[in-house]
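In the form predicted on its own, a lone chain appears below as structure tokens.
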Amino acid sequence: MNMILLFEDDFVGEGRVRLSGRRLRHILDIHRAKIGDELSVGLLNGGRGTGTVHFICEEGLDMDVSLFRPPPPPLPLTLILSLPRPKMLRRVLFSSSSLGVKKIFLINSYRVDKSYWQTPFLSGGHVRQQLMLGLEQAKDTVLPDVHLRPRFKPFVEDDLPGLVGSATALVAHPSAAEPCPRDIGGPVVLAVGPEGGFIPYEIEKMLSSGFRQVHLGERILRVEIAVPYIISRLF
């Protein structure tokens, strides 16, 4: 946690924040923080600064916070991503949001597993706290819009026309004879498929789409893995 990241209800004055929980276990068992000490502090959706503790002990911390910077600039990127499976959902958000991603669908294909649709994960809030988990590593305090989209077809003919629109628009695929460019200038979509890739039928409705097939080499990546590859290369 290299950031606390706070919330409005944290507030309990002009300035001021009370915090229990895990923050709290975080800033005594990992920053040994004491009274007077400065910490690295960012509200949700808001601004960034420090925050210095006022009162601390084994039940509760006060910090009198300050907020001065905007959130880091986010990535110009829109992540449409095959359900995995959840241990390998939890990275892939993870790493996203640490990365700057802004804008998840979570979409339906062929090779994904029905069950993945009904992991508990999915709801509950524990998608959040993956984002806010990369938030507080990447020193960002804004949250990442996830959208479920458990029907592909509906989803290539309806949602991704306006998705797409003047954006770099690129599908990773192992066959494609085009290898994924550098340093994208401007705004892209970006779709990665499941273990075993998109069949030809989605290859085809995405490239009907103004998608563009791209490969990331002769090596053959987990999703995990393979995400923020591509995200390093793009941006």
Contents of the next structure:
There are 2 protein chains.
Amino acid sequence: MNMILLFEDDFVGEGRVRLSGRRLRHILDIHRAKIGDELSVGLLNGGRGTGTVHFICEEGLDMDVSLFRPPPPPLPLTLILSLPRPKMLRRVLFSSSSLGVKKIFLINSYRVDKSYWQTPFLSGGHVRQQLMLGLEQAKDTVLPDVHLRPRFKPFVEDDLPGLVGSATALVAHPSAAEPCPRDIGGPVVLAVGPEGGFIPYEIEKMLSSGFRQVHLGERILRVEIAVPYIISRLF
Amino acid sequence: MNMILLFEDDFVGEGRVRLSGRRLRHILDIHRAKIGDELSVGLLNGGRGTGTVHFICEEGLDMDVSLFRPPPPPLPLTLILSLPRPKMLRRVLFSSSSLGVKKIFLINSYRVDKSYWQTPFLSGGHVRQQLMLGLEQAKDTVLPDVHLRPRFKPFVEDDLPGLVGSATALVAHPSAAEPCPRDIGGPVVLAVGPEGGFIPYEIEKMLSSGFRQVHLGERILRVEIAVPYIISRLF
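Starting from the form predicted on its own shown above, please give the structure in the form predicted together with another copy of the chain.
All chains and molecules follow, beginning with the one already shown.
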């Protein structure tokens, strides 16, 4: 955690926060903070700045917080991911959040294992928790929106036209003729398929919604590697 | 596993291999292969092609193998990594191998936790196993070389000059003024620091060995994300 993420609920007075639990543990064990130390902090969906330790013990921590700079700029990217297996999903959400993605659609497609939609990870705040860990890593404060779309056809027909608009819409597909473009300098909608890829019907539906197919070279990459790899190329 | 990696030891006759263990399990459970099916195969440090199932049961598999195309081109990259924590090391080795990196130096630096050098993962074939999983993912056959350098100064003074030669030498460092260049089109030596970064002394030693410092933007990325991110930019 390169920045301590704060919530409105943490405030116990004007500019003062009280922390316990995971964040206190991290500040005690990793930062080994003492009274007077300054830590990098940010308010969820708000500004960033410093927190000066006012009091600290094994039970809690009080900090005086000053927020004086905005969060880093977001990526102009809408990421559409075929729902990956839970372990990969966790990593992709963390990395996407740390890279500045703010809009993520997890969609169904033919080669998505039906059981992935049943994972407890998709409910009960786990997704949000993973996104917040990514924010803390990258010193960002703006929580990405994650939307679940467990049916492919309604997603493509009802959501896609509005999402694409005037953005560059790309679908990563190994058999595409065009390589993934570089440094595109504008909003992008990017779709990444499941292990084994999108099926031809799905590719056709996306092409008819204004997508172009692009490839990443001969090597087949795991989705958790493909996502940062493509983002680095595009922006 | 997008390609079954074969070894000289697997051959039981002219062009015929016999498999058991992990690869057999995968072929039975994931490919659900039957007699006559063709699978994508590659010989370690050799060619790629197809294996036609001749016989298969719960105890073993015989395939007739035809190797007719070379492995994908390697990346012209020497990757120098401050030894990360074991969990991240596993992932970085997998992704580096799948991205086509063929030369990796794991080095010590001031902020590397001493305990990381004691991990059982560094001995007993685990590193090689992880690299091979990366090859199977990317349909590559050429095993990367991994070199351990548990002392920073001898590495910089004795190894670095020979490694750098006429290559572009870059060290990723958050406070650098120059952004990471794109599409560099030639051999690169890339150094990536530990969590918390290289210390000034280490950066100076590298600069005096011909390195340039480059940054990846304002966001601090985990090494497992930074590596594919930088590789995508450079090549």
